[in-house]
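Only one chain is included here, represented as structure tokens and corresponding to the form predicted on its own.
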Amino acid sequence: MEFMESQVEEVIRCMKCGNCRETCPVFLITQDESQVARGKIRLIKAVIDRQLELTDRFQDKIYNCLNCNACVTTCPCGIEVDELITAARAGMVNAGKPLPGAQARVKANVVVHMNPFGEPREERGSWLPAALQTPRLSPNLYHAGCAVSYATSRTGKALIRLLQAIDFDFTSMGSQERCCADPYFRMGEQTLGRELVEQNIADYKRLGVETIFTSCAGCLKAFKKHYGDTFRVLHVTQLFASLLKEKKLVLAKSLPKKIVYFDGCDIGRHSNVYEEPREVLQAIPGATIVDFPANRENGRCCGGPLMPSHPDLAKRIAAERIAEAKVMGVDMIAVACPTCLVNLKEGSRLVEGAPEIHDVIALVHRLAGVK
């Protein structure tokens, strides 16, 4: 059985130092050695050495990972654990190992409906204004993403009203928009992921797109990692920061609140976007902007990627972040990722007196005075 043979050298570089134990959100909750990077790498090596089969238990350990990359920031050897986990998942797929239940459902939903939730594709753009339900030629494309289209469309509506109010030229794929392919790559379905990427690139080129901007951090990561240099890719907060500097966007209303910005993993460690969201928040009149003790590349994951497969664990991880913010005495947690928004709100149910949780886009829309 060929399994990750090209990654053998990377696997054996692990020093078993245990630094990852201090940063892994899953391990900090479960205290299970097999749930931390060091333990997972040991399991992977055992399979490579044919000392362990591709059992369901092994599979569960490999998929029960946030892919948050916190372990990479503390690894003295610089091992790209996220790449090893993804390669292990792809290795199981290539070996014919059926996907676990949650991932199998997500795969089926993306294949049939082009979104991981299984919602009708023809309704994907139903929340958009009529002018944006049909794509047109434009150098700027707004990719809403699956979460915004089906779960947090209020955020997308706020963004669109804001951009239309300042006459920013852009188009949307409407209900023709497909998933960015990130779910495929996360679960190890590399071939399906690459095919979907090529389909999307072809569509965008036909519209003359030069810049893609998105409000979904997972989509941002996918575009940056899997779409090459074909397009300029921005998170909406980066677009906002630029528009604020150019005075095309002005936050006129005051918000005398103490706000902490939450560094999501996909927008942060995976996409290296740290300062622009903070610049946007710092432009809010009257607001005091603070950071978590562990911030930027050291920020702690909200647990969101585990919502489909381990919802209780995801919620407990989120509650840890909420409790930390409460101790800081903040009024509000600002996020720039729909997954973080949903899961942190779930976690807040476990914390009495939890701070408010808001998307940066919704805050900007409200404070810019756009109706």
Second form
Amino acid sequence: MEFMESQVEEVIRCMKCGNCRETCPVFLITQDESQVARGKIRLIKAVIDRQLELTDRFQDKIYNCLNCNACVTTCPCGIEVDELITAARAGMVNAGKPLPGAQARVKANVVVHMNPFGEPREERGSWLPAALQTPRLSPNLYHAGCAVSYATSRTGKALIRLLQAIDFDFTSMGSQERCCADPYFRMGEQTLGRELVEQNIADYKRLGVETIFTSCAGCLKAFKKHYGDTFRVLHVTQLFASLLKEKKLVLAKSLPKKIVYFDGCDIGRHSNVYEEPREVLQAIPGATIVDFPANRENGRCCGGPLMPSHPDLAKRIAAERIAEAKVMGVDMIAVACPTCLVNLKEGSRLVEGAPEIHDVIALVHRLAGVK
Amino acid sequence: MQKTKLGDQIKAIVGQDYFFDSYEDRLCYSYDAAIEEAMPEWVAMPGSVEEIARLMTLANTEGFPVYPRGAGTGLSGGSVPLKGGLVMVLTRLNRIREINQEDLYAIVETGVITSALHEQVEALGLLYPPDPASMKVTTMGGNVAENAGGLRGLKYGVTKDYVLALQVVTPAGQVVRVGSKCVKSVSGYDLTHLYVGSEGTLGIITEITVKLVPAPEHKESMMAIFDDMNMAAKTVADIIKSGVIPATLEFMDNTSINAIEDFKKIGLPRDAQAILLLETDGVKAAAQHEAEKIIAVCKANQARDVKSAATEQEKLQIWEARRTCFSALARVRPNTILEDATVPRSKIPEMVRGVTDIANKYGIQIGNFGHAGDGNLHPTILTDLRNTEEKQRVQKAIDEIFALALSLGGTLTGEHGIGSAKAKYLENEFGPEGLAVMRAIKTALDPNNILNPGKIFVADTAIA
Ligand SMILES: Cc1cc2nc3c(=O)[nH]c(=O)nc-3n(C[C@H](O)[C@H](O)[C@H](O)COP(=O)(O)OP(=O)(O)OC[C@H]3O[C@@H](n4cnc5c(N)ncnc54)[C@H](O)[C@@H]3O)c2cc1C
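Alt. form predicted together with the partner chain, vs. the form predicted on its own above:
Once more the chain from above appears, this time first in line as the rest of the complex follows.
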């Protein structure tokens, strides 16, 4: 398996202090050293040193990672663990090792249906109003993403009604929208990922797109990481924050509740968007906005990325977040990522008296009073 | 008995979910935070004292080695299974059993994370002072077994000063209680303090009773900046001489400052040759008065500047940053070898100068930082062990650092333990007679040498 020279150096530089044990959500549940960055890095080193083959067990451990980057923030040695894990996955793919079951399913779904869930391609845009079903020239492109298109389209509908109500000019790829390629990159299918990125970029350029805004934090991360700097990329909450500032958007209704904002990893640590979602929430009349004890770059993952492969673990991690919120006595958890939304809702079933969970976008729509 | 059969028996005791014998899993229990590694044959995570006792009985009967392990952050190879056998991971025993505010003690299981105990007692206005830099991940059992120190060691002492009583499983599988939760107890031998710092060689610690103290009402945190490293070192000795015992007195040289700044970016002075991080605490007026005295000593020693932390946030940042110092040094070169030879505090200036001389003599890079107020520096060698020629120079430098510390009336290790790497120097500190007494204790308590063999004593010589 091939690694880049710089990655080999990273592996050697891990001084095994074990600081990653403090924050790795998977480790905190399993308590198993082979699940924490230090252990995974040691396993990768064994492969580099040719002491270990690309066994199924190695593969399983390397895929049992949320890519949440908590360890990257805690690592005093400055090791880019996320990059290493992805490189190891890509290495296995390149060496011809078949993907683990869950990832193989996701891949097949993206290849055939252009979404990780295997939902029919032709239904992708069915939730959109007719005017947005087909793309047209515009500097602003709304990318809904697979999760919003198929799983949480209420969020998407709310957003579109809102933007139409304030006469914001934008287009959408509509039923032709494709996956952002994040699942490919995450599972180690770098070549497929890059091809898909190229296709998307070509489409966007044809439409004269300058700014892409998305309601999906995973897509946000992918656009920022893999699409160069051709486009300005925004999360919808960033768009909201500036519209609020310009008074183009006003939250009229009050919501006298205690709300905690949940820093998702894709929007937070991976994309560096921490403040705008909070600014949006702070604009809600009557609401009190609070933070988790571990917030912003120290925020803890919801567990969502493990939903396809390790659903129980994903749910247990989510339940811990819910329990933390419950202890804080909040009425509501506000999220800015469809994966967080879905998985936290799953986890909340395990916690009695769990706070409500809402997407910031849907909240804004409700409170802006747009029909 | 055959190995697979033994594995099956271990598995039967802890259950399938807590038993590992694949190469991949074993590899992840072959190391701690030191350099040396070795593969275990099995890994087990017992969930109760009873399971631990059964595992020990099995090991003692069948004669396979057992290596206790907490978080694996040890810096002397303490949990590394040098002779194979079983790595016994103790993190599942992680309940805080009692915090007693009337009698000021807490009872915890071995796997409780140190800072988790801190949080709980601090919420009650109490303090459990030992605070190793690694406290956010270390286990209480690991702290006791290594007699861990910390940043507050100067004024408050180290782990041994807080352990009142223990529950221990002996190598033969017997469960014994030693010590007492009374503040005073002289019943029989002080076995508690025999187990404290025993590095997992005498028994498996399962439950720990620690003393708590009231939390100080006020803290003053300062950073003194020096253009001359030797003046910073002299300041350490002068502060102690002035009759003030700060809660914390940490030293950092230029290499350490820059490594931390690369990671945390909190505005440490990158051009300073050394800084001292200081904290006084107690009744507000007293803490402030002591701080003033310290500032005067720093100034008299040509400190370029002494900054006081204005906010709680600033204080936290400084100590957070300090805690990551060692790992942050790993940014500089591929390998970091950290020593913790300790000297009487008045000898800190000589030690700092001596380490610099050794680094120059062998042409190697050493970052120096540590609990200077305790006389406990952490000269950290930054190297690339793939370079065999450099490795030899590093080895010679290490030998000389230990010789220097001992010649200054110091000790080989202030808090990280002898483990395997330093075993060969132990006789230099205590002579053959001293070592013989230690061996006799080991033989009496672990006649079959099944607990952590290869540690403290040079491999194979533990049993005469
Ligand atoms: C970045 C960094 C900073 C550090 N800073 C400090 C510091 O400031 N002060 C300091 O003193 N140390 C420090 N250390 C060293 C280390 O963290 C301590 O020695 C700590 O006490 C080890 O705890 P652990 O749970 O990781 O134990 P492990 O490393 O797992 O084990 C340590 C030893 O204890 C034995 N052991 C563990 N549990 C038991 C048990 N229940 N019964 C019997 N034996 C047992 C093991 O066999 C081994 O010999 C630091 C380490 C790192 C990596």
